[in-house]
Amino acid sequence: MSSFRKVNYSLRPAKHAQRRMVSELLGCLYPFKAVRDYQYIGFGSLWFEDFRLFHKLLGFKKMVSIERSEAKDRFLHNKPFKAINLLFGDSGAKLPEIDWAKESIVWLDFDSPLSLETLRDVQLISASCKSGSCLAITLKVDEAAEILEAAKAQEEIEHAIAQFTSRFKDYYGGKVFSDDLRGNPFRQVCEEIVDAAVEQKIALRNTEKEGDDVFEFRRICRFSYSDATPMLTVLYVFYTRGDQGKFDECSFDTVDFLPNMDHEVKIQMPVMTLKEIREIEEQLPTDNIDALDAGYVPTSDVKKFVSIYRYLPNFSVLET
């Protein structure tokens, strides 16, 4: 089933905040090239939310949305800008058609767990992208797909462990236990596997390179959030050693929500009324959260709100 039939991407506040945070990080790429001149490749779905936001905030003029749905006419009808080129088919089949000679920003925004197909996409981009390019990958990380497969086949958890170990043995050398396939441990395993997939392809890419032509990659940050299901997004930047100075100039760690490189950004939604939001917003920004007059809002929710309020959507209520 196409994901647009399962998820309304316009009604996910944590996802909205994440898109705005990612947009702020992408704006740091200007030492490599004017950000508006990058090409953006993503999965727009029926709502094209990331395409709308990035076109308006960052000015992308060349955007490619890969859709595996057969409802082509409906996607074309909902395409918000003529700058978007739609490619219909699986990402594994369509990514090779991209012109990788251009600086690219790619967001593989999956709503499914880690799979070998996912890693093939990651490795194709790692092997092909130009210096200064950026890759974000989003995965569902509540539990491994192998657990669901085992449950459907009425198999024990040991079957799921064996399947997972067999599938990802080329990327994960550690012993897998049942606790590793759910929750936070599974998220960490996914991070390690995606890292290994990128590292392998960069090492292969560098086989015949030397000096300034050698490719590097850095993991910029990790986002974790849940609008209903725990999700993980990892952001990488690729560059040659000759472009090390440009990478340093990006200064990603000067962005408000990123105190240091590779920081885990946890997007946690506070439980607050519109009135409470307005009252606290009137006191922001501040360097002293403890001094805020937050009324009856618990301190934990105040801290969550202050950490992400600039990136949240504007809420309003229409009553009849």
The other form holds:
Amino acid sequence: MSSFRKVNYSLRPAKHAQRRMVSELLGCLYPFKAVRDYQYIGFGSLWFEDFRLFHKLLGFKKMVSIERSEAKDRFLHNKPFKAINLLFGDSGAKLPEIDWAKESIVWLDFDSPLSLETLRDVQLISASCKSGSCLAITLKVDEAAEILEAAKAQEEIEHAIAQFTSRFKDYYGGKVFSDDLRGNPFRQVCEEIVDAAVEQKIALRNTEKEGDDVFEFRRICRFSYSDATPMLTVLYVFYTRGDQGKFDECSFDTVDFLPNMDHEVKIQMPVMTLKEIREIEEQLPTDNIDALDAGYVPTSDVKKFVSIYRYLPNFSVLET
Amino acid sequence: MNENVDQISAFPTKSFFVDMLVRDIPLEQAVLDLVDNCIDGAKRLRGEDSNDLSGLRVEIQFSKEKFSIKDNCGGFDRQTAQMYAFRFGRPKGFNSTKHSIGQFGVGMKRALFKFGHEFLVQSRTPEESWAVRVDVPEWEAEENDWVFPWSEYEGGHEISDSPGTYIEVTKLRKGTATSFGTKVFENKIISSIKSKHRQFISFGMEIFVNGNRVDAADLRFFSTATLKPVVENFVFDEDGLEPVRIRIVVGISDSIPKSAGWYVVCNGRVILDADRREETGWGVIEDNADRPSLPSFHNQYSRFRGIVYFDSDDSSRVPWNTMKTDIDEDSLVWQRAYERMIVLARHVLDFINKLDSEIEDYGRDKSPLMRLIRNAPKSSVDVLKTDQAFKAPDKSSVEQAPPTIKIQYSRPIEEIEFLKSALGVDSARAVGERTFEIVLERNRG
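Since we've got the form predicted on its own here, give me the form predicted together with its partner chain too.
Up next: the whole complex, starting with the chain shown before.
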């Protein structure tokens, strides 16, 4: 089922913060091409949150939203800008229709766990995108789909492990243990699998290439966050060796939340009242968190807040 | 070469020969061929029927720049190098390892040429040591000189004090380097070795790929007093030829479609993995209707496992193709085994069909047969050696559940979602069952 049936997108603060952070990273792509001239491809759902934000902040003029729901009219009705072109169908069927000769930013914002279909999408983009393109992939990482399948079939965990192994053995070389399919270990397994899938396609792409034409890929960062379910987002940039200078010029690791490339950015929501938020915000930014007058807010929440306050939505109370 | 105008020279050029040799072999298969050579060394060292290969080790390393494989499996001497390892094809009368798996005399050369343009092979036995280093383009340029020169043995690559062999390939071909540089290729090699060399690993041989130890993929069958896989042993004898020992094991295991099907093992090397093609009897084709066969494979048969072992001291007698990637269908040994495979598989498929229809009738959680299978222990195929008939529980031997009828109906998704939430369940099926239970309870009062 599409996630729009499960949750209203606009009520997910961690997701919102992540979107703002991603937008800051995408802004770094300008050495390749004026960012507004990139094409953006995503899964807008009914809310088109990422499309709204990116159009306003980054100025994308060409945007494509892929939607597998059959309620076409409702999606067309909710489309916020003329610039968005809606493609109805599975991403696996619609991604090949995209013009990959243009610099692209693709966000495969899945709300499901890793599957062979999601990997195929990742590989299709890795094999097709132009130098300077960016791919973000989001996956649900609380537990492997195979665990749910086994539970439904009333099979033991060994069944889930065997099923997962038989599906992903080319991408994950290690032995899979039952605790690898849930929680943090599962997130790491997913990262490794997606990485191997990208690497394979890039290697294949490079078979006949030499010198400046050889393709490179870099994992820029990984986001982990949870609004209700733990999610993972991995961000890649693809470029040719000839464009290495442009890539270096992007300086992704100079944005506030990314101390170094491939850093894991954990977005954790602090528990604070609006009054507390206002009081701390008045003292920001600061280089010395310990010197903040945070009132009664526990230090751990203060640290979480300071690390992401610029990206949080503005809260206000409409009724009491 | 004699440029005689009265005749046409058909002498092959080396580059033509090398290109032909490497063309049709997948890279992955070429790596496995080199592992096969190590295993043959182990068999020479420990005896062809030995089940103890502990302490023997193979280490494979590859990257974009270089490939290497080393072992401590006893090495091979100069004479073997001269007569066999570096010859193209096996000279008549050459006594090779009994019960070997590297039987075609092309594996090593094919792999070396496939990988790159420069290689070093060196080996040490208790008595001697030797090395051959070849720059392939230079070697190809010497058109008339079909020899590989000896070079100086260089130490420093040994796994231990035990004798062994070291092979290194550099100046990799472009396509090869591309694959060797990826994690996916490394994983493919690991999973191929895991399945193809399963038996040798279970005998204690240790194989490492880029530092990762490869464990054996165990093949296991449900095995209890009332549910046993069939095991059948027989020998195929032809006058004057080495006999072939055949063992067929067929039974049921976990319901995993990708693992279901036939496994064919020749002299310990797995040739087919979970095969579900016509070649192993699945599906009837009209042209061939008189050939005994099984139904087409369907996920319903995802519990089916069949394993056929062929063993012979003369490795040319077991029914594999030259790449060890498929069976040789024309082989009489295969045809004989095939007939028995079909007969034995039918009993197992009948039981699976029965199980399936029972699940249809009772539901998965209430089926007595299903319950029996779910709790059944499994045995490794390695212990299933003695002849036994297939044994499956029939309905009378298991606890009978009351007869049931399946109810099926459709309702709008929105209403089902509403009830899922209201009843705290997570599937449409559970909504159906729970609502039935509620109405039943209320009406019974």
